[in-house]
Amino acid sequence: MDTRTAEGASLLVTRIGTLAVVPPGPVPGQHMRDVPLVPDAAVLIRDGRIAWFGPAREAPLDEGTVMLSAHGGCVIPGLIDAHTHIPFVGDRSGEFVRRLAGESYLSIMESGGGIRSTCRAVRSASLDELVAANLPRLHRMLEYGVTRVECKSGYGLSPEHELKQLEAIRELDRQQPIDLEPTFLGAHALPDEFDGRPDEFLETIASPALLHEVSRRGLAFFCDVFCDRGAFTVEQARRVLERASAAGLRPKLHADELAQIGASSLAGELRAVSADHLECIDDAGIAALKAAGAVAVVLPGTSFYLGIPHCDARRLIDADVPVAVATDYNPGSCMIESLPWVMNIACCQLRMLPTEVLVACTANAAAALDVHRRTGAVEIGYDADLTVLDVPSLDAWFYTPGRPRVRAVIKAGHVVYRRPEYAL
């Protein structure tokens, strides 16, 4: 439900049990737990931006201010999912059962399943079908408190169908309130027709002409490469990302998920915005990310879903690297679209504290998308993207996973979602 305030009217969110004052990102690892918590708080919003916050008793009132009660709930910045593979179509539930029976993700991929399976489904789908299949997913993400989502191509694996995916992201951005951040992931896997010919494929999917078209049309802001065992080598990834940078696309990397081949070190060398996965990161990779100021995006839902070891997030935090947490929502290795569920996995399995996880899914997620100068924090002048919970504290939220805890979502100063039973 979209509840708009009148043009020019201020919105005062009051009766906040706890306001989590997340600072702007990127927040280095050892400071991620340092989130001021203001009890009995309020937030004043003007023109879609945060104008004031603090103790409710001190709240200023503009003439005609609209009041919104949090009913004692905790208020946090809108959640940001910094790594998803929306948009996709197709069903890979059979692969899920094969993995449960003992087959590895890599083995399934090498046998023609995995990404290639989704590629065939995406190629068969029209632009309208891609939009229709993914719009409900974004609506559910909004209900989880998410206000910004990174969306990757990478299931077309040909210029025509990669552009179709990116155009679907643009259309999805128009049709619902969540801001979508598009990433070109043409170098995701080899399609059937290029089997055994990766360099020829890269000349097609990462040609300077295609990368410049993607950038010129504003269809993507970033370029990502799956650099790992069974995917693309460090040298191949370097070639793609150097071309992408020349075209104006910021580099990202799928790195160190299945093996250590030097992908995270490459991310540092190229000054990538982020390196994502990192289950097999080594000391050299950590040092490279820290030196480059790159965000380490960890994806605990994927390890949970595949039954593989988790990234050692505490090691990254202790090294003072800014860490983000995201879903990696995709049809093969993590069909978990709930960021709050993945956040709880980060607490229980990666031993991250609630405040660290919150920073990872707000300020540092914003930094992983290079939007941290205007969103992802409770800061004067920042976008008024806020999530109202139905529990009074962060600790209570993380203590009770699996429940719908979001009362309302505010996007640019407007209430764009509220639970039906929640009276404004």
Given for the second form:
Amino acid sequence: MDTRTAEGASLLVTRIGTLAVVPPGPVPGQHMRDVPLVPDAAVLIRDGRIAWFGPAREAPLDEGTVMLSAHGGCVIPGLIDAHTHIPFVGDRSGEFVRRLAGESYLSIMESGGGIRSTCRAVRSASLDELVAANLPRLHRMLEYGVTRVECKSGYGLSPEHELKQLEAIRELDRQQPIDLEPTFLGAHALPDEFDGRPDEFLETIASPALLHEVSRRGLAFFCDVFCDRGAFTVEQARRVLERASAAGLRPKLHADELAQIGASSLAGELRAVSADHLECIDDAGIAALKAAGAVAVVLPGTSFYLGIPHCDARRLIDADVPVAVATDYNPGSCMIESLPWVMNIACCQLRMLPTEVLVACTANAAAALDVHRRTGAVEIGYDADLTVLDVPSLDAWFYTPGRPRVRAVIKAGHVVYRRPEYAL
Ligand code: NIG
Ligand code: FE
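Would you mind giving the form predicted in complex with ligand NIG, to go alongside the form predicted alone above?
Whole complex next, starting from this chain.
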């Protein structure tokens, strides 16, 4: 399966039907549709990086270059899922059906289900069990063309179990080709033992000592807080994220998902790297994100899955905010692991154009993870993370939702996945 080029040898991806030349992020909303599409293209990869790209007839040929035919398929940057709740264990299909029968996400959460239910399952699992349960998920994500995934803690809800989750992310990163970007989300929900005592809980889960340990050991790069009705207040989120910044963890926020309580404005005030969800964002929130240069991470799979109104992504795009789209893959509000499927929801229900959705899941997703200076784009010197599709154009890809369209995935210049029937 793993076709590695000899160290130092270059790889020429040829017979590309359309090369989507996504520019480096962050791409402001109004430019997200501007992706040059090069027909009959080739990409030369050297030392794991993009060394050249352009019309195939002009491709330079190094001695010993290995050729890989795209068979007329479209080539895009490897997809980046900038918001997931991997790793988790447990099953909440009963809650799924309760919601279908009329209960709300919030009322299930208030009755002791929701995040608390997954917390109990994660606390009972060993580190090895967490890794084993989540490795197949990442293998499937690779098959969807994904080369980088953000992973959050937030189901341990005690220092011991949050650290176990972060260690599981580190181990998962080692065991498969997708690069994982870890986020500490200790302030995700109140665990059973702190019922009614949120401030005492935050003193435990967001103590300067714990935040410094997470940062010093490189167990997370970001700190996220679920700031919403039924979760943590703006004041509590500010306290946690200011401490996190002091410890070297960059702020992110779950903002404006269930209600408008000022969370996206807080994201702007704290110069968060991203504000995520935004179903209930208001004008003040949009202005704050824009002023701070924060990425708006929209999660249309969650609205689809919960049956709640979508974020108005077109309003964010028109306001020139850089927009990313991600799965929010988690066992409660979005058990959808396929980023291409969520991209189709963004297209059909948020009315985003194929080029806008592609930028949202590559360049702008990279910006939401602060890795946009080296990945998420087709640019000389950028990481050679590329996904080869079996359709000749982006439009044809988005036109056929639900079909697996990935022929091969290249990570840092190596073919790390190819569909079994696909002959190189
Ligand atoms: O992003 N909103 C908060 N957290 C997750 C849901 C987590 C869960 O239900 O387990 C989300 O939707
Ligand atoms: Fe989330």
